[in-house]
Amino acid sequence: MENFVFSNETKIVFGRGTEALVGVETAAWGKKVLLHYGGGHIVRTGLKAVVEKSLQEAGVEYIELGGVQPNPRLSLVREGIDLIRKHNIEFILAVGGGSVIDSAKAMALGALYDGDVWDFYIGKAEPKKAMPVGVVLTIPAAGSEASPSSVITNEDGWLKRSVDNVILRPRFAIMNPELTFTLPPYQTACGVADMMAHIMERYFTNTREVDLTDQLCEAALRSIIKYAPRALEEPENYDVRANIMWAGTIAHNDLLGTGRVGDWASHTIEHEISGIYDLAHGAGLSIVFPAWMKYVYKHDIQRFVQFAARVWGVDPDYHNPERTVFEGIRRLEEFFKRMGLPVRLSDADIPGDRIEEMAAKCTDNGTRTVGRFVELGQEDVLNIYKLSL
């Protein structure tokens, strides 16, 4: 096990009706707020009205900025930074899912920086300070409500890049599973794939003697596998939704990665797909992860046997471990299909005519590798794209 420092300062306010507490939670951080959200969903469900009433009752003034899209855009982030500076905003309240939260985090960085916020996403600048951000979560998926990560898409070149720093963790996250009852099945499924991928990125590690966190990862995956199909069948089952919502947070709040070095190749490879084709991130991950597994499993075949056995209940064939490995991957793909997700680029109507371009962008034209479990160069990434066709 590796040395580690674990600290997560995000206050989780979980349960029925908790969105009504947003005014009190926000007022502790600022009296002039940017209310940041996506489209009309929070209006149609009445959530926006509840949030506005709570803010008003707490004496919090707010300026609105909606319009966040999946794979959030840099142009809207820049617009938000201008608003924050113009109105002397003290706090950013993100009401939505991972895209809204990531956009809010980008604004939190950029508003206190003299240069272009994109500098942080291309490694030109290191985050030193950020405005405080709070969250009312509506989509369990990205885990951004308690993570130190933000992912933004630059329309100039359709580059999707991330930044990670502990100063980006939200100050609080209000999480009411009832707010997820109206999610479309496909959005629910994409969220499930995203949180599973966050766990698997940490699970496939070269670090030895990490059985405790192995088993925590496996338990979280088994719970998601149990409850996700039920969420499609019983969308208003509170306990089902609650288990999924909490799993999404645990998957990416760094607890499952303590003492171990994660991989993150599949996320990096997927970013090129959703950056160009605007595919939902979870759908891209359901395509990339099985292909990545097929390409790298020989690096540590016993870890893949363990994954198949402990997560998917495959009886290990110790005389033919590859049979066990591929049965585990098959069950993963079948689960994604059952959830209505693609497992090939063709399933998402994405052609293979740009995979060379994506492999080049992913590795900066072959000047860098991706992944820590197995370091992958441009040719490796291209081969994984080929396996996903």
Second form
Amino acid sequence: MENFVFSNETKIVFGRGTEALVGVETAAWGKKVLLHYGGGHIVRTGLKAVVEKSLQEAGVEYIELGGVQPNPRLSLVREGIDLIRKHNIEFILAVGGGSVIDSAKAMALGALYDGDVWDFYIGKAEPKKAMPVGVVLTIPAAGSEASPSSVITNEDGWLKRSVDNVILRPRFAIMNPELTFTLPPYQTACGVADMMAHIMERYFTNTREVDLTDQLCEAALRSIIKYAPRALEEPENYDVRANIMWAGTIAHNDLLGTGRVGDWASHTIEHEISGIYDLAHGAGLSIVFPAWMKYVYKHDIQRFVQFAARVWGVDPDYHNPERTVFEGIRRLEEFFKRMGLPVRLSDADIPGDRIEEMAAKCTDNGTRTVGRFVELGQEDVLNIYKLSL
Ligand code: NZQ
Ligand code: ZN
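Just the form predicted on its own so far, so send over the form predicted together with 5,6-dihydroxy-NADP (NZQ).
Up next: the whole complex, starting with the chain shown before.
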């Protein structure tokens, strides 16, 4: 097992009605707040009114910035930074999903930085300080509510890039599973694919003797596999939604990655797809992850056999371990399909004519590799895109 530091300060306030506590939680951090949200589902469901009432009752002043799009854009981040400076904002409250939270985190960095916020996303600047951010989560998916990451798309070149630093972890996350009852099936499914991917990125590791975290990963995956189809069938079943919601946080708050080196190639490969085609990140992952598995499994067949057996209940075939590996991958694909997700680019109506360009962008024209389990160069990434056609 590797050395590690695990510190996750995000205060989780979980359960029915907890959105009404947002005013009190926010007031502990600031009295002048930017209320940040997306395309407006929170207006339609009435959540925005509840949040505003709670802020007012706690004596918190706020200005609003809505309009975050899925795959959040740099231009809105810049607009938010200007607003924050102009109004002496002390705290950013993100009400929504990963896109809103990531946009808020970007503003939190940019508002305290003299240069251009994009510098952090291209490695030109290291995050040193960030404004505090709080969250009311409405979709279990990205895990951004407790993660140290922010992923932003720069419209200039459609580059989707991330920054990771512990100072970006939100100060609190309010999580009421009832708020997820309104999620359309496709968004529910995309969220599920993303959280499964976060676990699998950590699971496929070269670190030896990490059975504790292997088994934590497997348990989290099995629970998601059990509850996710029920979330589609019974969208208003509180306990089903609650298990999925908590799984989404645990998948990406770094507990499952303690003491092990994760891979993250599939995420990097996926970001080129959602960056260019504006596909939901989870749908990109349900396409890329099985293709990645088919390409790299020979690197550690035993780990893939373990995955197939312990997560998918495949009976290991000791004479032909590859058969076990492929049965595990097949069950993963079948699960994604059952959830209504694409498993090929063509399923998502994405043509294959830009895969060379994507492989080049993903590896900075072959100057860097992606992935830690297996280090992949430009040619490898291209082969994975080919497997996903
Ligand atoms: O825009 P609104 O009106 O809020 O609608 C959203 C949006 O259209 C809708 N939605 C959210 N909650 C809802 C709801 N609709 C009805 N009822 C509800 N309760 O769902 C749509 C998708 O929202 P979005 O925030 O984009 O989803 P998600 O949480 O999956 O976030 C995706 C973004 O997070 C990034 C992805 O790359 C992508 O840009 N990621 C962030 C990570 C991180 N910060 O740690 C890690 C991930 O790997 C990921 O890359
Ligand atoms: Zn993800």
